[in-house]
Amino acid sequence: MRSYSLIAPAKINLYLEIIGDRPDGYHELSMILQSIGLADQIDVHSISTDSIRVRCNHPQVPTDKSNLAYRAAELMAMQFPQAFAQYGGVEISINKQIPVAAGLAGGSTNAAAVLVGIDLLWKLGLTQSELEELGGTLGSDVPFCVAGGTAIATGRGDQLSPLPSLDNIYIVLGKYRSLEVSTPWAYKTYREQFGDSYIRDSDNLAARANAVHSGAIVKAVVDKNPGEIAQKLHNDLERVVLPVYPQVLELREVFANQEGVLGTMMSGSGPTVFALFESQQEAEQVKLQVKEAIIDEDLELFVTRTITHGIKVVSSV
């Protein structure tokens, strides 16, 4: 039996702007995505039967066909039936460190790792762009999770333009274990409340989506300036999530009031909130301060940092 172990990093949004509706029913988005050090480990093993099995150490993670990692393996079996017949099925083991239902692309990065792992396991020789294209059929975040680093994402979030990678920013993440925010609900509610501000004309839609490439936050990223990046953080979905989820709002406000915090924001559709720092020492100190300010065992806090890569192979047998 052959196997590969892969690191699957989480991601945060440094910028999320909802521009308008797309013909396919999704939203036209402009985002800046960033890989972070908090990561799951995915082990992909060859097995002698023609089946797909998923195991996970986290009780909330499903191991059936509803798991995106399972669907990634199923996609590879459908796309490459000869390789599936030759090499057999796979067993996928997920060591979950990324919080579940956190808006950190935990499911998407697991799926990306399975695509990369099976490509190696079955000796398919796929390019990164081919893996990203496959990933795009599973979910909008999967293509970014394959490559990782720092990127502008447009379209429904799957059209990627790499930026110079950031590795000099420390992060504290906060997430209530029992709190979940539905991503479809967040986008639907935003459309209901702010749809009258959407750009309707397709040419203007494309022009606005492209405008993020010359935006102030992109310049700050290119300059690798943590302070400037923090000042330009933006997430349209905060407008609908924060009023409905007071715990998320409180967490954001507590972060904002701590000394040493460069900037703070909710990531994606939440409920995770993050704060940016210039040093690990400052991040660790604020983690303790937030823990003292919000005494709630349900609140998880993590210190991590920006990283320059997506899925990474750590070992093979």
Ligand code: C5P
Second form
Amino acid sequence: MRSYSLIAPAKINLYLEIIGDRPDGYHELSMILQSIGLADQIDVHSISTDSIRVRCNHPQVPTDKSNLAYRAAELMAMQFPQAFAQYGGVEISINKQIPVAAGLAGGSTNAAAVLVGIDLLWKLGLTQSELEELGGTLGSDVPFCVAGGTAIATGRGDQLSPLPSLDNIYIVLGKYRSLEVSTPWAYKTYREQFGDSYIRDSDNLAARANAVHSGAIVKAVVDKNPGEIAQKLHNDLERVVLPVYPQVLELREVFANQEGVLGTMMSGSGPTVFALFESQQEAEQVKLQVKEAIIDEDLELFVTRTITHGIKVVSSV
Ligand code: C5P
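Same protein, the form predicted in complex with the named molecule this time rather than the form predicted alone?
Next comes the full complex, and the chain you just saw is listed first.
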């Protein structure tokens, strides 16, 4: 095969707790990550030159080395020089549907798709954990994006424990097109404001990270209970992002006041806000109501749902 098309789903954070900092400058996290139906399509195909090329339909997405998908291909070429020499370069086409810089792991899921696509193109036969390990060197969310579904993520966000998949929750996402929140800024500001409460002792850190396994939200996920999950949503980064971005706070409040909304929260470092629903009909209805409540062309709203997979091959030629 010379070409693969892959679906690269976005994620939301059902839970994000910052429990400490790390010697590498990152944070120790305790999260629950969930794949959603909103997805990009990534086409990878072999080209005869020994170069890496990225194309994207979205003007805001860079096509040079600053794109994580480019760096994923470069990593594969470095790790597997013989295969790179044998099969030649790669062209990566990104059909972008996931909002950019949104807290939805759009860049990370594209990188995960490139790892999976090149593994197939070059017939490397890598295992899921080998792909996740490579992904971890590119970014904290990349390992989760490989297999997706529902998972607990600890450490930097790269230590994964799968949970039973949730396929029964509908979601409305709201994102202001022109609004971006820098993830490094959000974590740095959190450290400045709340670093005093970080756990510094390694035994206590491990115990706190493990506590999520027996926590109420994991029980709600295992019970596949959307109402309970929605009651237990949590994101520490809201404490620094909402005061600085009043639009995000307002959007969250508008969601919270609509009938049928089980719960609402910002995803990752934002600025996307999501709301959870029992049915697609309620989700569609609330999307319309939010559109009427906030009259702003800049606000994009999407109806989607929880899904049970990460990167998926849809065709090969
Ligand atoms: O790993 P990734 O490149 O996605 O992380 C983006 C930024 O988010 C990092 O540069 C860091 O500032 C912050 N971060 C963190 N702790 C984590 C994950 C991310 O401080 N566990």
